[in-house]
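Next up: a single chain in structure tokens, the form predicted alone.
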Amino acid sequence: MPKFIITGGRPLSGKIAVSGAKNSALKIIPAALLSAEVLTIKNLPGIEDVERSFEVLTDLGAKIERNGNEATINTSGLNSTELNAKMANKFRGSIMFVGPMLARFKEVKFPHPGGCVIGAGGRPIDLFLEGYRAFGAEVEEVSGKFYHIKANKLHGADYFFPLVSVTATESMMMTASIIPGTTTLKNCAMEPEITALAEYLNSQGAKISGAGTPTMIIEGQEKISAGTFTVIPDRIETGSFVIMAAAANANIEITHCNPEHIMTLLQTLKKVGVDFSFGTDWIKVNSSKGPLTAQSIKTHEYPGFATDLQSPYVVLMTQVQGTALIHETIYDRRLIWTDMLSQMGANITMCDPHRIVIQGPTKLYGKHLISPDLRAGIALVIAALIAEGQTEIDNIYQIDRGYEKLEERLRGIGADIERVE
């Protein structure tokens, strides 16, 4: 297994482009299956949870052609209505292909899907299989590890999310927009993602109102088409970068971003005094002439602060002046990471599963370390980067479900890393 080997204290300035965003991809391409014409992808990010989605598309059926950052899916031949359980078990986002499937088939099969550790067993499916029910469908549970659902006819419906979530949200709307009646959805998430995917889809004649806000209608069609989807960047290694750099006191320039999806991480980034300028497609940071102090966060839903951006900050938050709370309010075991960067030298006080206390600043040292998943990976690399020393970080494959070439872009910027097979 792939690792990385990282000599940390290297002086990073210079450009680092944002590839296409994970979170938008992972939902387009499940969103191939609700038309039977082709559908094209721009700006594809090369990353392994892309890999897995096309390989269960694949084994269901679909033709998909690629050519560098783009692909072209057909979903007219699928001969499937079941997820191969090998393949979906590998990744989370396999759960985007069964509203689609549902609308579609009226019946698919598919195992409780994987992921990374937080992904595994501390996010249920729940969520998914009310809104299934609420949509007239019969969902059978086999030991509570694999689903069949069916409907010999679905309809709109009234659904209210008891939580916020953004997959159930994007789920729940793409399978709405070709069953037959009106389909209320309240409670929705609200980030680019959900609305980005909206627009794709209207633009294919569904008739989707109020994404973006806690509350979308959707007029379901009889069916729609499909055409050219170019995924917007991703805001969370756009934020990561800005870290990093905010991290390493680096000069760099952040480019093919949207600023205007992670201001909340601007704005705290302001108050813990770093120096930035953005446009509409860049977010330049400059090495700080003075003192960063400490800001605690509060992990919120869109567009308050990312959960997948705390990892990152809390790397940041080693390097400052004062001391910060960080308050992870998503996932319960998203802290547990936190314990490597104590080891590199980090003094973190865990209050409890979602609380940390980091006093900085601190001077971290290079370690042995795994990636427990995707967003810890990203911040033992910055660890790393600005650690004294030597890190070797195992289990890399997590980090490769959502950054795309991640050394040779770093490299680009100064970085001493490499990956040793």
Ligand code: EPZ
Given for the second form:
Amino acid sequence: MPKFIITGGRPLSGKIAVSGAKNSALKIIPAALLSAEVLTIKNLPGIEDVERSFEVLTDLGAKIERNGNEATINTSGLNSTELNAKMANKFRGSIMFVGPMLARFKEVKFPHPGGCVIGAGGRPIDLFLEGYRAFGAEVEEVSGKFYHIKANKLHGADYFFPLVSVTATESMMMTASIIPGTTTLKNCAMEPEITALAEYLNSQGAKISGAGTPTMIIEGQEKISAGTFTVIPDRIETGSFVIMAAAANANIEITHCNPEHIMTLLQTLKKVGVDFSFGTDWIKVNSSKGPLTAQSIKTHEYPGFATDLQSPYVVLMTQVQGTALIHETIYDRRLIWTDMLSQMGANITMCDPHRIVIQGPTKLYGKHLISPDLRAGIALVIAALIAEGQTEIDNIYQIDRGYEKLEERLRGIGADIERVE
Ligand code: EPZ
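Could you present the same protein in the form predicted together with this ligand, rather than the form predicted alone shown above?
Up next: the whole complex, starting with the chain shown before.
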């Protein structure tokens, strides 16, 4: 099993480029099912979850051609409506194939999706199943978390999300775009990846209004065409690198990013005392003159403080003056990883599964760690970069899932990090 060996304390400086967003790529790839024409995708991140997505689509009979960070997908010859269980339960993103498959072929069989162990009860999909029923589909749980969905006739629906769900919003938006009738979705997620997907679909003939707001209205089309989609910059990777620069007190420029997508984080870091400036596609972090101070945060759906940035932010709070309360409101198990940070020397009290209190600053020491999920994984890498001594991080598949050639890019700014097979 590959692992990272990191020797901390090296001065970091220079430029680091951000890749295309995992959570944009994992939606546009299934969107290829919405049209029989050829879809071209640019700025794809070279990450494991993208490879898993292409494996699922190829297994269904799609023709995929790759060329570096570009790909073309032709689904005109699809010959199956059953997602390969072994492939699909390796990542949460596999659920994104279900809605478009149902809309195009009126039938789909699939396993409960996989993904990070951050949600209690294994990342539920009840909202998806409710949504498909609202469109007129029959949902049958065949056995042991395997589902068979079919419909004679699908129709538009009025659906109110009982809680805000990113992928459930995207799934219903895609399904509604090519079934007869008008669909009104309320209490939608508003992530930039959703807006980017809606804008692309509209450029291919879909009629989606309100993406990026809580209410979307979709007028189903007979069919839509396919064209070229450029994956938007990964806002979580951007925020993680900004936090890394602040924690390492380094002069680092983050390029190929969109600062507009992490304004809540930037506003918080300003209060912490981090010295940075930004333009349309870059953020420059300067090593701070004065001490940084603790700021409490509460994660919230977009545009609030992203739950995916909570883990890296916790590492920063171990290095600043004062006490920070971290309130993780989205997931039930997304603070468990901080136990490893305590083993490295952090002063963290777990108040309940959703809240921890961090007392800083504390010195961190290298340890033997295991990456539990990709966002805790990058947080452990940041901790290792600023810790004294050597850190070994196992299970780095849970980092490769979301970060392309991470060790190469970190070496580019002076980090001492090796991948050991
Ligand atoms: C997306 O997950 C992202 N994944 C997550 O990123 C991200 O953390 C999350 O949105 C929140 O921003 C992808 O886009 C592939 P949710 P998603 O549905 O859509 C509950 C990463 O590291 N829920 O918005 O699965 C759920 O348990 C990943 O890149 C139900 O109860 O998250 C959670 O508590 C981690 N029933 C809450 O909603 C459902 O049917 C919000 O989850 C669906 C979700």
